[in-house]
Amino acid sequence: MKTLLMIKPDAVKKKVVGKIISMVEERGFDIKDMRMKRFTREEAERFYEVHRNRPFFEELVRFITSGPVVGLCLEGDDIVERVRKFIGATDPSKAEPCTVRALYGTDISHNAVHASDSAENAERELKFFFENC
């Protein structure tokens, strides 16, 4: 099975990919490919496609066209649930010590990195970086 895991504007901003990777990397995940990217707005709003009825998606698409972010293609059993715990809860504040956002998040909006909620969804999310993986 396999996930993606994004890190987003804040963080590469803020130069901490080298760390976001380092701990992935720590934990013992299989990054079978990464890529650096820069999202058009058509490309996150259909990135963000579920969210489109939400009052936050335009804050959402503005934020992600904002910079570059990096692309992980992450393979292993239970990948899905172990990354999702493994980054934290989406606001920082309530994330548990030592995940992805609270170490570099720094709010609802502005945490850090993404992963893919469901294998579904990974595999839908994965096409935006990766034709292979």
Given for the second form:
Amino acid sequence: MKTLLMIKPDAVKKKVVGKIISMVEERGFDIKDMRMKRFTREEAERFYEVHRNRPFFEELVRFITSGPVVGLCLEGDDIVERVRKFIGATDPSKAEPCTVRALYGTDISHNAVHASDSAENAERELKFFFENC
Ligand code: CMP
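Please give the corresponding structure for the form predicted in complex with ligand CMP, as opposed to the form predicted on its own shown earlier.
Once more the chain from above appears, this time first in line as the rest of the complex follows.
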């Protein structure tokens, strides 16, 4: 089983990519592949299509295309659930201590990382970064 962990432009700008990858390794997750890229507007709209009708959609697309992101393909048992727990709640102020978002997120829009929320979405989202992962 695989999932996508994406380090967002706010974390890249803060220069905490290495710290987040260290957390991933310290937690024992297996990194299968990794890539930095910048989303086009069209890709960002497709990546976040489930949020298309939400009031924050435009801000979300603008933010995610504002700079490079780093995608990590992580593999393991129950990986989707384990990585979701590892990153913490969407709103960093509500994230459990020592989670990635608690440590490096700023607010709900600039929350350092994204992780797939289901196996189906993981498969879909991984394709934005990797041909084969
Ligand atoms: P992410 O896990 O990348 O999935 C969708 C993103 O929308 C979410 O993290 C937040 O960064 C962003 N977002 C902005 N405002 C909201 C909101 N009010 N509720 C949920 N997500 C939001």
